[in-house]
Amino acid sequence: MAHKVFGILNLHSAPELGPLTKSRSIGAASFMGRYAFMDFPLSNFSNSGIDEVGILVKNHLRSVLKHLGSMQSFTLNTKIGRHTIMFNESAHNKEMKNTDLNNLLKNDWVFFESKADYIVIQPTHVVCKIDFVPLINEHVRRGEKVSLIYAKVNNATKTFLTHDLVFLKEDYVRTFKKNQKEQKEAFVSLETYIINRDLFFEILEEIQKVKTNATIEDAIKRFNGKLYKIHAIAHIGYVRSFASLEDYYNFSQEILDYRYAHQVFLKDWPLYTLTRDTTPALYSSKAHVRNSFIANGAYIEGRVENSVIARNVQVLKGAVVKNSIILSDTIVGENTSINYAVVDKYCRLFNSVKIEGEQKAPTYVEQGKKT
């Protein structure tokens, strides 16, 4: 990238996902098997070619830790290249005071060490391609301040529903709505964007004089029209935003489909994740598995169909597996039958158990569950 640019990956503004976050963050929660949702940004970082880059971290920092690892998976040039993790410890057990903005303004010396002209924004819960290549150098091409990155979707009522709607005039965000299940179809926020670094802490430090519990977002939507005039960019292709473990299953089912499956794993758009040196997926003669995302690590003994089965489960003979997602070094015994359900890492499950969810409302089984 001709430009030198810093990336900040956003934990902080991301929703919950019922159980499945309530003990780790939602950047570092497995996604489609082998994935976390915080590998999506960072490889939009990395293809973009942004090296320079702070994870602003709200809580559970052990999990991002733990993903994450030594960080070299998302690097392109080891040399220059840096990922940061960027937590306010003094406030991350004070809710009103544990924001990203503060958070930032703790960690302000990662800017002080960097060079880049310009700061790129991106939320971990939104799962989308974006080559921040073109949009970069249109942004400095048209001499924006700050540019915003939204969609245009036609299911606003059900999704996207802690976004806000953006209402445009011309190339410009005229106003921002919050979403509250009116419009079917609606332009929303992506909550992605780019700023001139000189502004960005303009900004920062203005709004800390209004309300000192503010966040980034409310910092840049508070000075449109006043110092600025917010550039709206159109994304367009595949995005999604996962708001709660009902969105986590029903996505996660939607790539399933080859349809929506191509649209997220590009041949040209490699996604980065720590590696494991785990063995491939092994399956014994009697293995069946249909319409399945299977990791490496996994034995298939008995029967899966609509799933996805992450990194060393193991579904043993007679096991049923069916319309699920079994999370990391989970063992299926023996005759268990699981379906309609989301069953979390470390689990054990024996004695011919059966799980029986709903599609609209699917199970969670803890984490380390023994049966």
Contents of the next structure:
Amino acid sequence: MAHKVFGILNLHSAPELGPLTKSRSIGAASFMGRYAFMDFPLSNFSNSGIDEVGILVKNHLRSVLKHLGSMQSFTLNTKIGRHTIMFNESAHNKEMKNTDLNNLLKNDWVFFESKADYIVIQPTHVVCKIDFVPLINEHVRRGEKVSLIYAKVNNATKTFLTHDLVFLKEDYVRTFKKNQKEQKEAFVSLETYIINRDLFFEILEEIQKVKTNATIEDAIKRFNGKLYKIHAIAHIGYVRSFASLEDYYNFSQEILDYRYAHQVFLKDWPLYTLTRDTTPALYSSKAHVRNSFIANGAYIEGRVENSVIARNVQVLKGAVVKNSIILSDTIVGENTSINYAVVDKYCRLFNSVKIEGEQKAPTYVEQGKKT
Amino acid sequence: MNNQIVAMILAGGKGTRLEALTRKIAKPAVSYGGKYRIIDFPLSNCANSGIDRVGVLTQYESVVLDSYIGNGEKWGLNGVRSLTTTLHPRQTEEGLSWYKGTADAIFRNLDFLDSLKPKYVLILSGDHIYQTSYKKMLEQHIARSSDCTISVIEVDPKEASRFGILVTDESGSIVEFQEKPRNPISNLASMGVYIFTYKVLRNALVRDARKADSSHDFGKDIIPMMLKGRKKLHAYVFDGYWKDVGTIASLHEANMELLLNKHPDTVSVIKGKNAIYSEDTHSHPQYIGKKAKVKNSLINQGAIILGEVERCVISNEVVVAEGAIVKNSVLMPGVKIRANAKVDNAIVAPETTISQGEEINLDGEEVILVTNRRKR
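Let's compare: the form predicted alone is above, so bring in the form predicted together with the partner chain.
Next comes the full complex, and the chain you just saw is listed first.
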């Protein structure tokens, strides 16, 4: 990367995934058996050569720290690179005050140590590949002050409901509008920005004069057309926004189809994550597995179809897991059957229990459940 | 314990009997168990024993092995008190020379050992598969004030002539050592795992280096010399799974033993309380396809299985295409089995492609090694 860039991963702006995020940040929630959601934006930073990163954490700090560990999983150069957790202690139980902007200002020392000229902001609930290198080069070449990454979608009445729709005039954002589910085809904001550093801090100052407890996005949108014009950059390719347990279930199931899987797992775009020295997955001679993702450490003796099996999960003799997502360290005991369900971590499902959800409303089994 | 002992791992061998598998990499770097390399075993054993100063002696085709070992991070051997380093033959004032034998390799690194001031030195082989902690062996060495403790395993008396055989008295003192004897009088085989009191080892190595007729080998020269010199040598009996994977057939067998119902210790070897650590590749989770059949197999992350596999050990980034049938085989990293190909009883070397419809070793009783250089 020719330019000095500071990456911000913003965990404040993420919606909840129902019970799955009751006691953990969506950034740390398990995805596809091996990843956490924040692995995707953090890998975008790493693969784009952005080695100075701040992670704005709103709540459930413990789950974020557990996944990030020493953060060397994502750092390109362990001396030069720096991943900093930014957390607003004084506002952690004051919902109104606990904004990304207040968090960032409380932790402004992080920027005193940085020589970056440009800031890149990504949310954690949007899964897509973004190579920032050409985008930042274009931003600089054109002399832009703020750029927004958006995507053209044809199902905006069903997804991206928490996102803004953007309306363009030539290459610039004319206005932002809340998604009112009125149009299927739309340009949606991916809440991903490239912004010049000095301007960024200037507008963070300005917004506080006119609005209390504003967010970073409030500031960026507020001064559009006044101090700058937001340059719009289209994202081409796979992109999904996760805003509910149903989204989580449906988009996981979708990736079982190889046409989608190969857009998520790209050869030239490694996804970095916390690794755990688990053994390869072991299948018994009775195992029957079809159309599923299986993580390392799994032990499969029973039947698994159309499912995602995370690390260290055991599916014992006579057990059947169909159309489900099983999170790590859960044991599906003998003759237990699970269909259309999301089963959280550390469950012990014995005594031939039957867990049956519906395709449109998968059943959720809470962490540590014993039967 | 940390500041008393240093481990030296002998990892310079070519492993000629592994054929093309070791054409470009040293034997300790050969893949095993879908995810591991053989050297993960002694290095993890050191980590689990609290030994965090480790020298790895490399020589033959050492580039892959050296970069794999790095600073020992993969085994946690990069802590604040740790030191992990590879030790190659080097140019000195006397000139340049290769390691001439196992003892010579250690002799040429006495300066390294001197600088660490160890009381004991643990000598290990980089190409054996077993899981242990060396703590008890060291405790025995200290308790018996031994000069040298040799780890032994009981082998089938019929097989004994393949090994270095130790004869002990009832107290466990070693009275005789026979290197691959024609008529073995004991079934205690040396595992090539030695703990020496450093002072004694240092003297022995210096003496041996002066002998023009010595082959500078621990088994052939150092141990017999110490026995002759009435040093205190004791056997430490190891009880567990231990495998010297010297040939294609034994490497295949060791892989198959990881599968269920093959060997009582199976995966507990790599999963148990002394876990084996290794490299975690940045692979996606493995995918098992709509028409796939997977039975009795061990499969690493990054693999894509669309065909049929049975009794297989499969590494990362392997693809088994639709209609392909693979049985009793070991597929090393990056192997591609194209549609409708059939493979039986084989080790398929890393990055090998089996063409569409190709048939490999279908009626073969012997295990074969398959590489891209095969005749088609």
